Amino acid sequence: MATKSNTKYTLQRRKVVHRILEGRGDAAVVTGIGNAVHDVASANDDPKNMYLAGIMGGAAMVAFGVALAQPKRRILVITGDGELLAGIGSLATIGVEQPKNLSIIVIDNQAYGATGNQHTHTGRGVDLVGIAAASGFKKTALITTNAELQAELPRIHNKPGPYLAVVKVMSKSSARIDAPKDGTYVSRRFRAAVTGESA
């Protein structure tokens, strides 16, 4: 599928992670590194946000093993175009055990925002969105307005999943916010809050 240059995308990506979690409720949320966990972190420092700032390609089956073992709890993963893309094989186990609770959401800016804004494959002409539907995702969608945002938001919070959005944005990215860095921590209060247990 040929792509349209990122230039002609006009979301820009902590706009649309913060629409996103005004409405995640009682969700957990598992981040990609990079941009993602400034995003997120910038909406809100929740203990149920799960930053993986130092896993490439881990977001999506780190999410999978929550939604397993909490299946009664929405699971959120804010993650971007190229930490998908190291951990492609993910959205093929996802798609097989259909786990019900789980929704990815891709901001896709097509670079590898960290390290320089090098071209990523989906500006390319890789569609996430066509290989997590070849995967066996109950649903999924390319966004690339905000009325088509709003219109896919009660499926990202609430309809049975597996599910899986690309939400294009402009490439620029926002300002770091200082999110808790230490994963240790960051790990035992995101099992606190999310089980109820202590660590």
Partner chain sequence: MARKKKTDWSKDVFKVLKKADVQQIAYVPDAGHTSLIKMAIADNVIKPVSLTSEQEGVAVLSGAWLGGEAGALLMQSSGVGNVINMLGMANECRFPLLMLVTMRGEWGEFNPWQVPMGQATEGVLEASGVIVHRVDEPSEIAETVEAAAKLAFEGGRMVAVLIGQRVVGFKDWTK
Given for the second form:
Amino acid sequence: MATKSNTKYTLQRRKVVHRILEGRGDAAVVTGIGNAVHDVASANDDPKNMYLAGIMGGAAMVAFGVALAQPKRRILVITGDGELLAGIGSLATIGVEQPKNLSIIVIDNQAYGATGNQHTHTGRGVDLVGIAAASGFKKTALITTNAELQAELPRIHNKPGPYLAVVKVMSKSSARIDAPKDGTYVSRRFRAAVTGESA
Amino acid sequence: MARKKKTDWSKDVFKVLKKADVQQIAYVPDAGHTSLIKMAIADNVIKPVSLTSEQEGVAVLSGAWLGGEAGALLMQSSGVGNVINMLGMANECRFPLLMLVTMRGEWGEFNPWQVPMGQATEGVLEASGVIVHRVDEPSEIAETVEAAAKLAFEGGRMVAVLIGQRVVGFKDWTK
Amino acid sequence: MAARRKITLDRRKVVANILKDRGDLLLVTGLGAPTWDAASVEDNPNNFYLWGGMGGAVLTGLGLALAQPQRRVLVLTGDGEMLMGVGGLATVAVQKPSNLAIGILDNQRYGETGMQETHTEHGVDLAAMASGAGFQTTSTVYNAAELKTAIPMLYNTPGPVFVDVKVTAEDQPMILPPRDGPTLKHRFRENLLGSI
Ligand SMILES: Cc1ncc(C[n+]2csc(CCOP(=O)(O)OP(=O)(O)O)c2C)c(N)n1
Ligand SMILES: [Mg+2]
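Got the form predicted alone; could you also share the form predicted in complex with the partner chain?
What follows is the whole complex; the chain from before opens it.
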């Protein structure tokens, strides 16, 4: 059980997300609600980003649907611990389906950062990596340092999944970088970018 | 009173879904969907996705559509209670969403616990912006699903077909 | 992922065994077959049966356990029901109720709706999920000997305790307890609190 307080973690969430997205190639990215939206938008507003600014608990399954429909493309989920916990049963559904092209990155600040930093379960003994492994994820990782992040990049981007990594980060959040908010716009743009059809 | 046959309409509904090019069928089981689920699993194009909770289904079909595929979500009326928040996404993004809901808590219901959600189903769907087609006549189910699929996939809307408990049949609790 | 072993246990016998010396145990059952199983042993006023609210059995048990810290609370439910509210395991583990035990009658099927396979048929390991959620005591039971070891855990080991009992996927006759919600509630509270 990891009960370490998040003050001990040193990774900065935005740097982590930027580092991951540098190597994204033609990957599609689905973000969960919360600071993950800002983290991803601040890297680059790519048309292959689907920002979910609602539906807490839904990011992994949205990405799973894309992964089924786009089996040749890597699909990355960048989401928070609270968001993933709200739809944790999805891990079992994904574990059963075994999409090879899906990687889930949990930016774990052990808090509901977007609503005032209330504790989530992950700072109090809940081990998302263990739950993912119990759900049938082939590869999982707990990342707490830059070196560990670096070592996991090939699995995040290229190796067969389903893959889940929990990245423990400092609780401090960075400046808001808003993504386009209109869902119809973002989703049409995304669909056109990944299917090659017009929006 | 005997339960009306389920397979008759299920086969026709399945044909309609195939014709609408549905490629993902997500579900939490209901007895009323038994044969549809079996056909979805047996089909070699359709990807059947068994869910832990109905809310996952709205998300997975949103993703399916983002990735260029159409899908359908099968559930019983109690599952509608689980999907409400997730419908916000389909509504905001105007994702097509086709839901086939078998009703409980109405015609001949034996279990009082099914009644509150069954009675609220149509109202909460409509309050959430879903267009509701209700059907109580077995011979009209397939054409209703066909119309709903068109409205969903071509009209770009959330559409639910509520299949009345009168058609699905109720459990024979006496055996 | 769970190792595959032969499943032989009969759910009715498992439940009869668990409830044989129940003492003043408070029991919450998940909808469907677990409720019929409990009723097949006896209809006890210390039973609260869910006839709906799929995904809610464990959290109903948590609320009860927090309200009645001196009493042992057992939740018996199905794998499908458990999976629908599996996030509840994390919520339970964070609360650490020492008087709460959870027993899953895991037939790897949605028995009630036509025996469709659940995720546990495909390797999802509920006991490992519970342990990931932070449960200190978890176990998966495949045979009578393992059940014998697990039953005292359900009653005596400081909770939260999680036991996944693998049972065969056979339809059993339905044995229906009372289903009127207010009746069940009043009976349970009156028996427990002396008033409704
Ligand atoms: C929200 C919701 N979705 C679906 C159902 C339909 N349903 C009732 S019982 C059941 C299966 C329960 O399976 P499990 O908990 O494994 O019990 P078993 O009968 O297999 O012992 C389902 C899917 C429901 N009652 N509520
Ligand atoms: Mg079961």
